[in-house]
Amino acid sequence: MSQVSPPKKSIRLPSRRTFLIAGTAAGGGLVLAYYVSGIGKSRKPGTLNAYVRIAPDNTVTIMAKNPEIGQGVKTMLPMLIAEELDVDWKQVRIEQTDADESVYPGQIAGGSMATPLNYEPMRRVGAAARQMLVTAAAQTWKVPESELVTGSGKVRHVPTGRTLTYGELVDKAAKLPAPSLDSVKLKDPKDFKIIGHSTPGIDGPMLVKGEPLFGIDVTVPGMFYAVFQKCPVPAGKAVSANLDTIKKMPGVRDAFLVPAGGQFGFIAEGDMQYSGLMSGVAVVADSWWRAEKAREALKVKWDEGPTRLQSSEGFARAAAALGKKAPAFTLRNDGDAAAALKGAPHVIEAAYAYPFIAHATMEPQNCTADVRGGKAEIWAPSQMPETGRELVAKTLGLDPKNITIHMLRAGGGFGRRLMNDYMVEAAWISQAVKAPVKLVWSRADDMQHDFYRPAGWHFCKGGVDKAGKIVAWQQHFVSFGKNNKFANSCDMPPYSFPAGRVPNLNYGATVMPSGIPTGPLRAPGDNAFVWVFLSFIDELAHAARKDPLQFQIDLLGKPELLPGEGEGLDTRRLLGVLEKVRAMSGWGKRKLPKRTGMGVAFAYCHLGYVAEVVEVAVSREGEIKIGKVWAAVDIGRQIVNPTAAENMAQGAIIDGLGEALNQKITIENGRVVEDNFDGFSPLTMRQTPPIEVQFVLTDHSPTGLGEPPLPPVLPALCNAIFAATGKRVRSLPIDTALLKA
């Protein structure tokens, strides 16, 4: 999702450039470091980070540096420094680093971007070290470095049988000048031996035994337990509270008023500065029961501002009337959409809906925060630790450098641990007490104080020719904003399919104020925009008359390198996945049962392309049975893990048909109606399709799969209501009393 991400930019790969330094480890061993330019902040040059250490007894330590949000990260990039390095999966130990950009650049989980931006430069960096210690062979032997050969962390010379382990080396290794990372030799994938081999993950023995591992695990000594009441209603401010009551009860060791530290509300699209501490009431006690028991006595005088006038109903309203208007705004314009409607014999019109959507993450938002003396430790579970050590500073007037930061596995981000809100609201709680302090948010908290996946409203019109092609396509989004800028992930990029492919196309888009906090969920834009164009597109298929997969590869067209995110969408990989999904599906050869249907969609998401079909049965009750899901995925030449591989791509799927049919927040009087999972649920066990994944590997760089998996399910879903049913889905979560018989 890649596992889920920031808001999309365009993206850059870090250019082959690198650095790389050897020393001496303490205790003995070497270590390597390395540092890609273009990746992380700037910094001063010759300032490298360690990933490698080398012990005499022949173990090998890698640093882990990106955060593990559940997408295996912190197995697979050790994984490419263990294969280049030439060294048995066994003999390797994974540590998980400290937050700090100036040693470990790029430290995020956000974009699918982990294997893009390491594949290449973790695999140099365990190539060099392979290096360096064939160099030490060589020099202890005498003998030319052609005649040697590594393997199992070994060192043997061909001719005589000799063998040095690579802890016997690492000494004189250690003392050796560092290769240059551009002109070391890599592996040909023929001869892998981890790469492309499914590897259990490395935290897989501590989640099966229950033992202590997430943010929410943490203890320290010292450590008080804190919650944080906030005003119901975004961005209102705690007036006056019971505080004395609260104080008096069993355990409570404080509670006070905290004051708003930060700006909130709209915050324009691309401001990775998401939030500041919000105002609210904190408790704290000596365990979390009793500081959440305390929670409930609260009486709050709350001065709610002007969003308490805000409701689902109201934007939805709001919507519908700016929908009949002319768009405020262009997007994109190609040829003359309105003239071409006129002129074509079939015209479809359409609006759809989708509402907003919370991350809900199985673990709560929590943080453990001790600051002291100006200075600050923090324990979290966080996609992006770097934005969250600068909230933390401005918030609390300390210094960058006097905050450290643990970073801990996560019980999913999705996109919520990107906003690091709970990150300074300890630190904040902290500070105030003077003692270590350890935040939780209950279910409840989690729920109504997200930044929420933005609701989106698109009224469409398209045209067909008497050929079956689409001649014009018109297109009103609208969504939350002001002064004609999108609200932080509320923006639709001009470049969205199918642009590029219908002669006369018109993106236009209106913005409506909200106090609602909007942010990135996994496969953010894509999660809704193409439910809407890949639902329409198989709209404007049948209104021609056409098959909808052959509809779908006609209106691909030429193979070509169209506009859009990274490098552009190349046509022939959306053929390819196509292509690879009619024949796992066997579309179009099954004869199925009435009101059974299939529907298919793609999508190119985050570098990856991804075709999916899904066949569903509708009883005439309007029940909905998912029969099977089938996936190609095309994410270059190689699967680096390929079970987990496989995994990630059936939790996107999941994640996408929860979305479809269970999920929405909705909102009354600016406040979030939803509190649990009772009311907002993921996809049950019951509802969940038996789902076949196939990858499909083309001659390009290996990219991302948390996200490109999921926004091609919900369209492919509804695409085969409608085939079962002859009923379109305009609006999601789906409503299964209007499919009814």
Second form
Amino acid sequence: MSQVSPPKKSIRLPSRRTFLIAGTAAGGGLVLAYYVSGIGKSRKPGTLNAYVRIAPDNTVTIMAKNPEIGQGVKTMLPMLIAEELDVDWKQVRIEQTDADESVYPGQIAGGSMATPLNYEPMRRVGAAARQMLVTAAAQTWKVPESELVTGSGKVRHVPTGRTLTYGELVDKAAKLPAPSLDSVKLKDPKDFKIIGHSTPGIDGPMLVKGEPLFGIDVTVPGMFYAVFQKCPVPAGKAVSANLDTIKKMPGVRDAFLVPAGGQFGFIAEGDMQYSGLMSGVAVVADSWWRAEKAREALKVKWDEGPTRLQSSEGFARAAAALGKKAPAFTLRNDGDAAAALKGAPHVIEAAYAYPFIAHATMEPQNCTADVRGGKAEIWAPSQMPETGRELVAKTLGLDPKNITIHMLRAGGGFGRRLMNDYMVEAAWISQAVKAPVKLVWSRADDMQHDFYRPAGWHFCKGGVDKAGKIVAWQQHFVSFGKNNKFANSCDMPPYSFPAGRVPNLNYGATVMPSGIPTGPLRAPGDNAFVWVFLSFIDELAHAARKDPLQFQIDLLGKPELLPGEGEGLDTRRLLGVLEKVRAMSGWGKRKLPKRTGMGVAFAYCHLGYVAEVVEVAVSREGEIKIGKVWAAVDIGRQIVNPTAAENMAQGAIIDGLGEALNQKITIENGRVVEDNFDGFSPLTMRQTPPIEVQFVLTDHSPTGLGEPPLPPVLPALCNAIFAATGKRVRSLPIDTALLKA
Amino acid sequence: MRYSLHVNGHIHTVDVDDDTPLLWVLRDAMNLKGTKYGCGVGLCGSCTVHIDGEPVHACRRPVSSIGISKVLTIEAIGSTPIGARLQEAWLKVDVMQCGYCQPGQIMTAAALLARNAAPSEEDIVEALDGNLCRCGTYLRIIEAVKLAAAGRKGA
Ligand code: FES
Ligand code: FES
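Let me have the form predicted in complex with its partner chain next, following on from the form predicted alone.
Following is the full complex, with the preceding chain placed first.
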């Protein structure tokens, strides 16, 4: 489970060759390190880090290797190891590792990939440790291993009833060669005692007491506090500032200009960019409040650069004009959509638009860094610390080997912390003042210097034949980029459904330049595209006078694997979740009051299959009251941690509803207007409906959950609004004024 | 300026500017990091503490306005019966995702239960609607507050 991802092209299950190294831990006991070749870089040859450490007193310490951003991975990965190790969960201590991909591969919170990448490898790590302990016991008692069983951290000799704790066996086990991971025996899932059983988050007891777990809570002896004022227009540069005045303010230690550096690409072309150092003014003081107050007195002369006149309105106008023309390039073409549209009895034309949106993690971006004498120690809440290491090394001219990164719990990620801009800023400022520095962004910094979910415009035409089948689909997507290449996270995959199910289909695109940094936001692409596709499919269902849910099922067609993410889209699994949600929600079976309606939508997103139904009541004044959301989710045969899974699925749905109802980032004069939660808000408690989540178990490897449940809720809501009012929402966020009776 | 503040049952003396918000005094001068910064202007509830039993946004209270009032933060809420019940309920319901907003949620809920021992769902929503949770744990927060309120009889 995890909340967000790099773009889809990076989601590929790597082929893995794994091996174990066993040894004696410093301080006694067994350590097992597990390496995945082909992913990790050997930065520190010979480094032996442990996933599992068993102390002579039988406490078991399991390493949590991935960044924890609220997705529960710090609990989930150790559950996998503990299960196969055959210990009781209450024996287990969990330690967060540092960032070091040469030892711990795949330290990324992104793409809902923690489960698919780790489900089996982590279990094998646990099983291998168990195997070694069994061998040690067999040697101790001089009995065959076949007479031994394990449980609750003990080995028992069945014929005699003798037992030894793992702790009593570690010294001997540590001297044994590690078994090959491929050869170890995994448990039959019906014997699971931990996997599949709700396990509360491991940090919970500390969180409810307010213990300092987050990046923003870090304190380093002798540290200063920093704020960093960047140009309100993202591509702009600081020319000069009243630094002498600022330096005289109470508690201020230093104030200076920071030059742009690193690999910051605003008008990105093609590939994902990992941000860099932006130009700005740093203020360093003996408290954050004093730094922040000094910033208020700051007068900066900016060179705002060429994008200073851009605006949301201007983008929309330009998009509307481009939408009237033919697309600049083709993403996909099947059959002859133009001809088929001419012949179709029902033709629908619709233009959809959605805005930029911010990530707005509850914990603003922050980082603490101590860069002195060519060495850096960094404390960061990052979803992808390794790219931060590279960025810091490059920008500051440090050897990556000399950078230590401690991964701190993050107060939300959603894709924002895949970028490491805060990390390079803190490192730069620390290096400049030759002291440890804690950089904390204000909420305004955070909201106005994001990598936004890109705005987008879709000009759609669809044709339905007499039998009610979609025979033509033409879609012109207007987005951002340059030279017919999409900017970061703006691209639309050519395989987007209903591709493969409409005989005459054309997806084309035109891109325009923008100075607004864009990036992945939870369920990237899908959080917008699924809304467009499933809304327009609903429009066509109504044009065909079909039941919208049945229309979606019919559109799936025969059972097969369509091109898509991973191994492709399995229409059977989509059918499964649609049928499930039909039953859960009583679709078509209940008589609804006036101006109340139900809508349905689905998504295949980050390897998960989800269908959702929303019931909504719209008052005559246009006010929206969501009655309930039902979600049917297929992420394979096993839900690792049911309590966390339900929480995560509900959270993703709440996130999607927030996007639909509340969220819009507005650009004026090249800069972001909204600067706090009054202008841009997540869903509130009052807006939150009951959400029922059910998992459909199918015989497929378990996959992640942070993202898949988000996309369908936006079109399901808008389709429900149409059912309730006859008004089609074609622009986000939903303008309730347009829904008045 | 030197201030002697009554926080969590102890007197803490700090030397800070008059206009420093209580939030930053707690976090940076007293090293009580449980009270969280989310917005700085009273829009998110992450910084909620109790001042003489009332829930307030610590980001909006300059230290000079605190005087001899008694400040209670998440670090000490567990020493009150209501706070302890809430923490227990929070763990039982497994409310947390990232957990960042939760100190503020718990402090707001504690103030609610102190004045209304058996709140309806509407009372809970009314009291907690100003506390944002970006991860969307609202349904579990409501469940946990109800559980803590119900636990009162047994306690
Ligand atoms: S930080 Fe005080 S209300 Fe948001
Ligand atoms: S749990 Fe993450 S903001 Fe509430």
